[in-house]
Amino acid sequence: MTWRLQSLNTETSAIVIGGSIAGLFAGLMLSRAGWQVDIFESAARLDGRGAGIVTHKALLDALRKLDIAAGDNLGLMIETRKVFDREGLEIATAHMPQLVTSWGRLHRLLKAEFPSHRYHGSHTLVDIDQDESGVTAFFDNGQQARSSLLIGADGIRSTVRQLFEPSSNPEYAGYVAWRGLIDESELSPSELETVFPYFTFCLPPGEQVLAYPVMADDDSGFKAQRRCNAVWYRPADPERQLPDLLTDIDGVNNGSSIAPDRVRPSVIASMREDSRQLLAPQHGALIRRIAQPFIQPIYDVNCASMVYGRVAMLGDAAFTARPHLGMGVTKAAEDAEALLRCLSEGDPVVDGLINFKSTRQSVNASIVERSRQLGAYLQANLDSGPERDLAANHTTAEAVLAETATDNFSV
């Protein structure tokens, strides 16, 4: 194969692997500071991926630093959280104003700010080579790019992480999330009044359901239509239940994940029947109304190091936390800010990256550990009595209201 050089090395040039939200935060932070940045994404396009995102103060601060408005253009404000019991009665409530958005809307806002000629789709990374003067990325289409810095922001299945830490694989947490979006127009007048405007929960034994509104987004741009984001966390044994869930309509086991249109109808039917037996009527109705439910196995990722020479990893490529803190996107934004800060202190790139590692490595590990604690009671198997006792601290309605996707967490 003949490799074709795509970008030249300069003292302040960067290659970002991954064009999702983490990669765009990194690319925008650096480019606004005068760096020459190219983003390389393996997919031809990413529009429409993901679902709801609960924002945190740090995320909104990062958007403001990029001069991206974080108001009605970003999402919806939810004022109140509620917990329903199995009979549908409200058993706990909390006034907790919080802005929520969707993956598609946030991704579109960020991508609109990044120079389109420096965002390259259909580039799958296959190898990295670095020396004292720079780092070179090689792609499956025969192209290569060279710069003074490479940033791995390519998500939970990061190729960058695999090249440097082949043993740092995602670790299955013992449960899955059934999730999906329901258009506002499909909800009944009663649901629009009593469920849709709120952040709501239902807590069957060893399980959890949550739902909240998000703003819809499509290829034509921002639209006023809203959707309900519904998620149901359920234990799934790794030896028996998970392989069954991930075996598709052709009888092929998909390994670690499965596309929504490949899930067997019998699996969906069983889940919907369980929703009648286990969930509050409000949440059961929402779950059954999802036209094409998505199964998301929950994983943890801890990298051994966020930095290898001139290569840095951030976002889910470095650390993937369970979703209960709702900090995946916020964590990526904070990583990008810290990276820029460390690179702006006048030290050589390699020294700046060492400072970045010391700034963010332990913080991210703490976020992963805290997320494990919040989700431990959902696991199919807990190893010991002390683990079960610790997990029980996070099962009450009051704890779930106070701890899920809030800023009530410090490291």
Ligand SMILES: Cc1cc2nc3c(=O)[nH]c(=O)nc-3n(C[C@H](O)[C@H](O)[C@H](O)COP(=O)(O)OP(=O)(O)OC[C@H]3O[C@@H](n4cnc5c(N)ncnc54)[C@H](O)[C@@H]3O)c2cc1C
Contents of the next structure:
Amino acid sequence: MTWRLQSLNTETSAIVIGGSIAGLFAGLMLSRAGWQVDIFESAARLDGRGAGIVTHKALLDALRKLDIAAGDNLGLMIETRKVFDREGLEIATAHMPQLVTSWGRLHRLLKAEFPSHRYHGSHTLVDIDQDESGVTAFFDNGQQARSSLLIGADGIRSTVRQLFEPSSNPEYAGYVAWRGLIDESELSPSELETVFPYFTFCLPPGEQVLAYPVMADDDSGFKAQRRCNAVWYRPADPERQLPDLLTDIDGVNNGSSIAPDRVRPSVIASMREDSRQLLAPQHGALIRRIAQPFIQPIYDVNCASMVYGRVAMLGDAAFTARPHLGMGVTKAAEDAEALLRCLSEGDPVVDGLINFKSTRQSVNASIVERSRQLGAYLQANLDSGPERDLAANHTTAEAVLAETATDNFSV
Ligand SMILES: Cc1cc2nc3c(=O)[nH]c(=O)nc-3n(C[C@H](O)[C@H](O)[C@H](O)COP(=O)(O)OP(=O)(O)OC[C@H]3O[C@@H](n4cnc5c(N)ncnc54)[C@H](O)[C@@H]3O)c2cc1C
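Show the other one: the form predicted in complex with this ligand, since we just had the form predicted on its own.
The complete assembly is shown below, putting the previous chain first.
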């Protein structure tokens, strides 16, 4: 299937809320099919998220169908995965070739393809109104837009979801990810040889560290532009530890997230100290070298319905999965592809969206559930008994190698 075909549908205008990965996939696919699409993004500029993204075959296929190069231009190929123990000895290894990229690079490639005059920054959706003939979006700057379809691609704290499902809040998983990037030029010759080229893990009890190389967010692609992406999953109970981590340098806690430059130095120092006790020396050294580590609490989101009349939700707005399958971006691309397919069958928009919901709702719920299972052992508040026994199945080095961010999962 190519996305350059004209859609058969006569209602062919769409508003997309959110100009990140899911919004750009949906916007690009629909506009290539002849739809008039406007993307509205609340941020004035979206860049510098500095996070690694593992790819899957479905993501690369979607990019190829959009004529976006999915090879060297996108990222780096990793051949081998390794697990280190506390002493730094290699205790498991697997040959598992995989392309890894970064959020920034993927976003830039997608955004470059979307008509810039139809990408509107500094527009925050505040309300939606729909009737038989269309849907209207209202923005915080007083502007409004109307179209035959509205796509909510506004992420984990989706306003679109809140408007239709006011009680559906992200559910805290009981652990956080410390994340950051280290320039390749800062690594020692030994790190460059034994850690950097691989997808590596260390598994302290109830915790997990992983690291892999990514390209920097600019286009140069030279060796010196590569970075090491490191993530450390750590339990943090919701009553005491999480509020402490999220309390910023001014003593303010907004309850759900914290900007990287607002994390208190004492919290960073304590995390770095723990790394000396808990991690393989290779990973400890990497973690301590991240200049500005950032904290992301991990959440599960399951929307009750991906569709409300002329409104569809996709990507993290509809379902946010814990990161262990590395499926967030791939599932966003698959949502967008399914949406286009369902809207290209000639039915009225509302009927196309009903088909979209039956195609994606349960698949996404399965992805969230599988990701929850893989991460359960990291939870501060894991129930004892059967849940704990089940979680233990995913803690061995062999299980982590085979299950983390691979295509070995089907729904
Ligand atoms: C530790 C960690 C590791 C991860 N690793 C991977 C990985 O390896 N592979 C992978 O595929 N995924 C990974 N993910 C998940 C991935 O990052 C997300 O699934 C993906 O970025 C979601 O994209 P999105 O476009 O749906 O949402 P977002 O990227 O959150 O975008 C939502 C956009 O909507 C905008 N917005 C919000 N509200 C409004 C509003 N009211 N009006 C207008 N605009 C609005 C926001 O500004 C934002 O730009 C990881 C996540 C974490 C936490």
